[in-house]
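Just the one chain here, the form predicted alone, laid out as structure tokens.
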Amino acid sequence: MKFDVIIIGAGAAGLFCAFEAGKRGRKVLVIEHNAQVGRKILISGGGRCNFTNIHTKPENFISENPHFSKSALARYTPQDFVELVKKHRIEYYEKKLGQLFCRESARQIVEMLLAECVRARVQIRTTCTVKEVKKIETSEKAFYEIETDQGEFACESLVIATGGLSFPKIGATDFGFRTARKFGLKIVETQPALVPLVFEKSAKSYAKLAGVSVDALVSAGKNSFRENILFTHRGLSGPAVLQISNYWRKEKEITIDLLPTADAHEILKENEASKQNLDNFLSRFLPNRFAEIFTAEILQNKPVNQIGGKERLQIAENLNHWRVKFDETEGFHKAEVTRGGVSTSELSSQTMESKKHVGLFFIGEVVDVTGWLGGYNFQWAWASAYAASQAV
């Protein structure tokens, strides 16, 4: 069966690209190996899908080429996607920091994408496994043959929208990266991103803090994020830690300011006559359980008025500049997205087309463009898909 465009992967980027290409009159087929489309959309944002961020800009993305995302992001903006959401009468709200969520369910976004695909006469085949992809060169032009367990298909334009390695339990595979390598494209090393971190062995005593959440400023090098951190049985999670995980490198410390709006040394000095024990005193500023355990494990619990000058400086340092080392991340099974992927040096920033192979496109998470937490990766999916849809 011949199509103008075949898209492998029925996630956010794949479905969006499909109907936008279909609107241009292209005959489009989407191939999905899962039984259900948009599985990652359904579990995103706690089931409400953080579908974009109104503050999206290229600086919110990590890539070997920080300029690559500029063209696509400029051509399809958060407001463009919001207009589509409004068209489908999906109620949404801004949670914080420009993050937009469905008021009801992430399923509404999947249903919206499918409705647009129906309108654009896109064909979708689920539970369809790709066995082989071949490029056929003829005297006139090249085309692609896709062999699947549901038959063979051919197309002029092939779009790889298979995502990254995150959440293998819902079907994530390395298909996109294998396909890129088969066609001689460079892959930037893939790593878990937006992922909880695991304490080094010497810090395992912090496990007593599991379940405690603290508003903090977390820093790695020049990058800092102010949001909650969440202690787990193995390390740290929470929005600020997921954000900083994109910049964390093994053997490097992360610095955490547990009192981001206050100078701990000044507070202790101003209250140097207090007879309160340090843990009780700190519970004015920090969660009670955290103040109690952190004081017992890292500081020395004694009345504030018995703390000397040098000790006060050390306590303040631990509160405003707590240095923590991690052994590893929690891996792809807990990572929101994948960092790395098909090198941007191999693709046109205007169209997402391979520079080496006419008609071969890569969009979404499979590309080496990784967004911050908070709707940025969905916006990259829409924007990169739109760029490709106008060229296929």
Ligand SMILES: Cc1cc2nc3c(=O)[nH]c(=O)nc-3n(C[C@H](O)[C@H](O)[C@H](O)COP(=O)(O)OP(=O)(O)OC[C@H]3O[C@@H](n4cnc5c(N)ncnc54)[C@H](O)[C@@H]3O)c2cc1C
The other form holds:
Amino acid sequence: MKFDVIIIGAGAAGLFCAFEAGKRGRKVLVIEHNAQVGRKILISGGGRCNFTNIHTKPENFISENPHFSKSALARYTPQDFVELVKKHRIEYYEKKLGQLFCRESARQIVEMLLAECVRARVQIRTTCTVKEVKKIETSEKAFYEIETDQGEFACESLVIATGGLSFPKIGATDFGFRTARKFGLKIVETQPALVPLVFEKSAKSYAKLAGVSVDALVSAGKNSFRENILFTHRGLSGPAVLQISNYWRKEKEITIDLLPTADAHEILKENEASKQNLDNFLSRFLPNRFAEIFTAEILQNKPVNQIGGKERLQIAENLNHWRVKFDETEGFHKAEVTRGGVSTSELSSQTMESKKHVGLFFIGEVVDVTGWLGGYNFQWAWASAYAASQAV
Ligand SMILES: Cc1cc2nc3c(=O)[nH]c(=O)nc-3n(C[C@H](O)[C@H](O)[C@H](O)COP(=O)(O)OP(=O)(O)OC[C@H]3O[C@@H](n4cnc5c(N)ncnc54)[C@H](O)[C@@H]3O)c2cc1C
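What would the structure be for the form predicted in complex with the ligand, given that what you showed me was the form predicted alone?
Now the full complex is given, and it begins with the chain already shown.
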């Protein structure tokens, strides 16, 4: 069975690429090993799919080559995707910081992609397992043969859209990375990203704070994010920590400003005559439970007027520059995305085609382009898919 284009993986990037290529008159087959397409879309954004971010810029992505995403992002913009969403009469809203969500359900995005696939005469085979991918080179041109448990298929253009390693329970596999290696393409080391972090052993007493959320400025090197942090039984989560996890390395210290709008030293100094205990005093600025436990564990609880100059500096340092070390992340089963992937040095930034193998394309999360939290990863899926769809 011959096709112009075969796409492996019916997730965000795969389905999008399929109908855009189909609209150009290409005969397209999509192969998905799950029984259902777009499972990650369905659980995304808490079931409402944060499908894009209107402020998307190349700076919102991490990659060995920070310039790689520029071309694709410029050719298919958040506004282009919003037009598609509007065409399908899907109601959406901006939750915060340019993040657009479906008002009703993420299912509407999957239904929209499938409707576009039907219109573009794309064939989709679900519950289909790929056994082998071979490149056949003749004197005229190269093509690809895909052996599956539903038969053999051949195509001129093969698109790998099998995503990253996060959430293995809904079908994530290393197929894309294995295929890239088989064809001699370099892989940038993969790691869980947008993921909660686990405290190093000495900090385990903070488990008492599990469930507490604080507005904070979290920094790793030059990168900072101001949003909530959430204490878990093992470490920290919440949007600011998920964001910083993209930049975290084991040896790297994270600094947290627990009073991002105030200078802790100044407020302690201004109130040096206060007879209030430190935990009560701090609960003017921080959640009660947090002030109580943080004071007991890190600072010392005593009346503010008994805090000396040196001690005040130390307390202020812990409030404005709390240094935290983490042992590990919560791993791929809790990570929203995979950092690393097929090296961008192997691909054309215009088309996502392999520089070594004509007709072999990699799109979406399988590529070493990782977005921040907030709709950026879907925008990369749509944009990289669009770039490939125009070249297959
Ligand atoms: C819980 C959660 C919530 C998220 N929420 C958001 C959000 O709100 N906004 C945002 O921008 N990003 C979000 N993300 C990230 C986003 O879902 C991904 O970045 C995006 O889906 C990547 O698209 P993709 O098409 O590359 O991969 P995927 O959407 O993961 O699709 C890959 C497809 O390939 C299939 N596949 C895998 N291996 C094989 C194989 N061997 N054979 C055949 N098929 C295979 C998979 O079953 C899957 O259908 C979230 C992720 C998670 C885990």
